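This document opens with one chain alone, in structure tokens, the form predicted alone.
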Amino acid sequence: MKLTDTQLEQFHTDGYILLPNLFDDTEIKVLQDAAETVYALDREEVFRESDGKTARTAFAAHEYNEAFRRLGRHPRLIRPVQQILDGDVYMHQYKVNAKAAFTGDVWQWHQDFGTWSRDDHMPEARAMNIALYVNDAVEFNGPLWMIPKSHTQGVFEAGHDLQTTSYPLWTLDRETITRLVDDGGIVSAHGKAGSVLMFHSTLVHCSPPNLSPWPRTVVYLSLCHVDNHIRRFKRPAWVAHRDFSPIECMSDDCLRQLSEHTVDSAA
């Protein structure tokens, strides 16, 4: 798969693109499965709400799942990035991230990047995610916010919050967001299961509470240049990933040749 002209002008303006039913349905079953497994795991790597049972985030689900294994190696989303990003890319962190129906809970606006850079000395913004939408993503459900070309401001001032979810995060603040909005505006990310969202590491994006009946469940991808991999091991490993080796892409059909009865955890 590769980008066209208008597609990649539009990213680098606006700072995302959203590519619509990219996945079949076969595939996004085969995803919608494997996702009912990871968040039962009892794992580390199975971050959960404050309530301390429902999943939040299922990290480095490409090592212990089959078919998120497959999703990481998936041309359509590796070969895009691997166009913006000019040359091989690795894995720097690969995210499950559920928004659970009545109880997934807010993630604060804040800049990727300004976390790897802070967090993990990664160099340069030649980084990027790519997400798949496992499930519709609608008004209700908690869809991702986002504030066009606020990517071209570079890294902003943020603070460390511990306190406003389960999980920490390096946030900006309000006077920060309303400056920001009033110069791009903010654009709720709508797509059907299937859809896939490419955008700017240092975009300035959010995502609301669920509060409505539909679980919202995404797939990240968080790909670097492999020139740009990190320097700093303070996280966990599988939370930024060490292996710094290119991605080899598998065949396009990887997710069509599992079917529901064989989508298994990895060895």
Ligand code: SIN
Second form
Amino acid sequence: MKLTDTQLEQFHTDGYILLPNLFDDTEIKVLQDAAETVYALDREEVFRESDGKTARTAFAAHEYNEAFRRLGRHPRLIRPVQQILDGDVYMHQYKVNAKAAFTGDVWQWHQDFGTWSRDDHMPEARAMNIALYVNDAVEFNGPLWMIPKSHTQGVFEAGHDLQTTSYPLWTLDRETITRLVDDGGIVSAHGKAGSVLMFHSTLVHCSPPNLSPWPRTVVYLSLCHVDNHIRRFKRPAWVAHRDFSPIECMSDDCLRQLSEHTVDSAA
Ligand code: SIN
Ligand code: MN
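Previous: the form predicted alone; requested now: the form predicted in complex with this ligand:
Everything in the complex follows now, all chains and molecules, and the chain you saw is the first one.
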């Protein structure tokens, strides 16, 4: 699949694009099952909320779950990013973010490249997220909020917040957010399961808590141009990966094959 000129223009102007219904119900069911499986694992990569129990993020799930391994090499996710970043990409980070019903905690206002440059010494913002919605993201279950056009001003000053949630994050102050929102407003990135959100690595974003009875799993592939790989290895390799080899795509039906396989082996 290839992004159109209009989609590319929207990405460069606003800092994001939402592509509805890119994955079908069969593929989403495979991934919903896979998410439940990884959340139940007792592994250091599966980060918990402040309650110490509820899964918040399963890092590097492509390294220990077959469905997520395939998703990490899926042409519908990899090709559009290769197109925008103009060349081969490697996996800098892979997250399955749970945002569990009633419990899923906030992600404060931040820029992803702010963290990648400060913590991992990634040279340039030649990296970005592509996110797949594994559940519907609605008003009530903690969808992503973004400030359109905020990606155009580089990296903002940030403080390292070690208190607000169980996960340390470089976060922006209220004055900066107020100024940016005065200019660009806030967009809440609602979408059906199977939709895909692509956003620039300097786009300012956050997400509110999930007080609803509906879970909101989103899978984030953070992809980086191979020439722009990180220079510092401070964070664990399962948070900021050190394999800079170019991703080779699998076939378009790689997730569907897994569903057929499950049905076959159950028969
Ligand atoms: C992130 O910005 O890294 C995660 C936000 C979310 O999943 O709500
Ligand atoms: Mn982020």
